[in-house]
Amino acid sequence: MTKSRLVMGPILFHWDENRKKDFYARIADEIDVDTVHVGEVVCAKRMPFFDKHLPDIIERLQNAGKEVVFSTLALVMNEREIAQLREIAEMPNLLIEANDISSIGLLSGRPHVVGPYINTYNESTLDYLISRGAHRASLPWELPMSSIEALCNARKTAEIEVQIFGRVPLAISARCYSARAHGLHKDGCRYVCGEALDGMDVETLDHTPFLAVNGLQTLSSHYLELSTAIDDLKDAGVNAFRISPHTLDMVRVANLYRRLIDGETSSDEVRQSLLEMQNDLAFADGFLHSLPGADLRETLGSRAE
């Protein structure tokens, strides 16, 4: 049986250089993950802060035996960003993840990854993307199990990937929510999104946790946690499982999911260990079970509700 792939997704937040460099160094040296994503997905203004380090980071990850995928912007808005996308698409010997449909044309004819920001909702769309060279498709977060099963059955040669941990991106906009919340214009944002390392929490008027804001991006308040569904996803044909970086000890998080995917631990132990790391985490798995996305169908550990 082919070993399931464990994937470390791209860093969505505006972490400083040292935090990012330390993160990737630990990923290279301490974690048994198969694939690591680099690159900026949310805001092109962040790119200059870390682009100069990427060649060394990519080399270190590849020398450690990791497959490296370069993730591109989820929303391409102007000529400068299109030019950046063209430069990335011409990078040789590196797998690129398309997160905006405009990048599919640039990557056509060469193996690439279709990111979860592209609406791969049905078999015809998946078939079209595979015909353009998609090597792997990371499915949108809101798909229920029935749709995942249908896409797995229709995928032909492509791998199917599903995110199993981390806040879920729900929307992205040309406007910068972080700047607006601080009374700033997008062009003079002072990079205030970097003050919230896991996104800025948003509450309703009665102080109920609601969403999280990350620059142009709106995320779920809850953390997607699909440990209880791993076996069902594998049975459906999912080959790859993505975890999304947060400020938690991601080495420990990745090792928990590695052991779960390999059948060496239980979902109960994974969830309980996650809560021991940060006991105010709120989990959700509603989308997978055709429920409101913030719902949690499976209830394990000390936070059973």
Contents of the next structure:
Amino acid sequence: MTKSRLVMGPILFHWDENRKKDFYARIADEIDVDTVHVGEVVCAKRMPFFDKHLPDIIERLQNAGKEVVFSTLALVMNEREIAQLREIAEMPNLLIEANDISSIGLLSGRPHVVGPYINTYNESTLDYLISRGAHRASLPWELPMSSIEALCNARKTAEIEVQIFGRVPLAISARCYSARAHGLHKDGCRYVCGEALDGMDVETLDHTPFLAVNGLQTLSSHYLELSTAIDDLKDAGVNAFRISPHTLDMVRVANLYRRLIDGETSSDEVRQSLLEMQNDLAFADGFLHSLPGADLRETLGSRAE
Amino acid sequence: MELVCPAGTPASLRAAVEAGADVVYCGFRDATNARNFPGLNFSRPELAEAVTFAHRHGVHVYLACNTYPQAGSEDIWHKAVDDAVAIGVDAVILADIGLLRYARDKHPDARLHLSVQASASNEEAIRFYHREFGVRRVVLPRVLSLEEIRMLNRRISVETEVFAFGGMCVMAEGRCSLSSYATGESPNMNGVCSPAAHVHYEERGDSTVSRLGNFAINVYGNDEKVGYPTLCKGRFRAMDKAGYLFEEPTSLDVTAILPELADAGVTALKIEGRQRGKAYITQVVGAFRASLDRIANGQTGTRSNLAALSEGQADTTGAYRRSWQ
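Here we have the form predicted on its own; I need the corresponding form predicted in complex with the partner chain.
Following is the full complex, with the preceding chain placed first.
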């Protein structure tokens, strides 16, 4: 059996240049991940801040033996953004992740990754995407285990990837909710999304944690944590596992999942260690079990019986 | 501009036809359409009868088969497309790539429209669906401004349809799992958003709490009208402030900008509300018919008299005006 791939997803949040540079430097030097995503997925306005650093970062990651994937915008709304996509689609020697159908059109015939923002819900769609050059498909977050199994059975040569850690992107809009919460307009947003490094917490009126706002994007409050399902996912045929960057020590997080995927630690130990790193983390695994996505079926110790 | 109107029942379809719809759209009574609510939608015989009735009045019927087929059960969706084509609908509205390919291969002459659930919000995406599957019309997601729609129409060769009245979806359609996060049921997989089976109202002293699944979506004081807990129209708390974080309870109404939409090259206007009753359909469709007829006669400055039907009695032109963002 081939080794499972551990994937560091794109940074979804508007971290400042130094935080991002440090993050990628540590990944290059310290983590045993196979694939690292770069690029801006959420808001085109953030791109100029970091674009200039990307060539160096990509080179450093590649020199460290990582496969680098350039993730594209999830919601493309105008000609300027299309022009940026066309430029990205022409970059040589780089694997690109399509997160909007426009990128699927532009990347046809060239090996690429189908991102989780593309609606790959069934075998026919997966088959079509593979026929156009997709060599890995990262599945939508809301898919239950039965769908994941069916897609793995239909995947042909493509790899199937599932996110196993991190807040789940639930929605994207033309409207910037970070700006709106600050009484600002998107055009004059002052980049306030950058103030919330893991997203702006949103509670219900009775103080139940619910969502997290990240500019145009709305994420889950709970962190997806699928360590208890890794063996089942592997058995189903999933061969790439994505962790999504947060301000937690992602080197430690990645190493925990690396050891779990390689069978060197247990899911209880992974979860316990995550809680030791940040004890107020709330986890969810509902989507996988056909429950509300915010639910948690597998708790600590529940697999030990 | 063509007036495309909703029908959740055969009675609503007749009402829409009589009120002046150019087209009525509906769906089968199952998970293949994005308004899969109890008591709604059409059986095969009902659709056949509806098509005969509409065609006799010179009105077209579109069939929405716009959820994403579930892995392992795609044949339910295939059958919906086959049956709609056999019944003789004038277009099938689809969102899923696999299903589009099926429809194109199996029924090369069928007119295919791209559902808003496919979230095609730019020229490259639209060209892709046109080139690959022969899609003739795209329903644009409610994320584009009027100016963006105008620019888009100059660069694409397919028709565009835009939302004109009804629910104001603030997230890009087909890209939203908020509902399944709270309830386990989603627009893409189950054809429902904030489904009624997961709604609860709870009296709490002087207030009423509306809940969706395990989450409070709003808390109303005695003096406030209690609304349906549509997730993205709820009141939440962020940065120690409570408020309508995503959007106030409001409806979309483009009556005030109809001439601008026509000028931007829009082919069709879609009224939303397949879950609405006959009286609502009659009133909204009638008002839009009158506005469009006035514009066709060279009159301008139309205003809507539909505020009473809007959610929260408030209306908005949403993303069409960039200031909304």
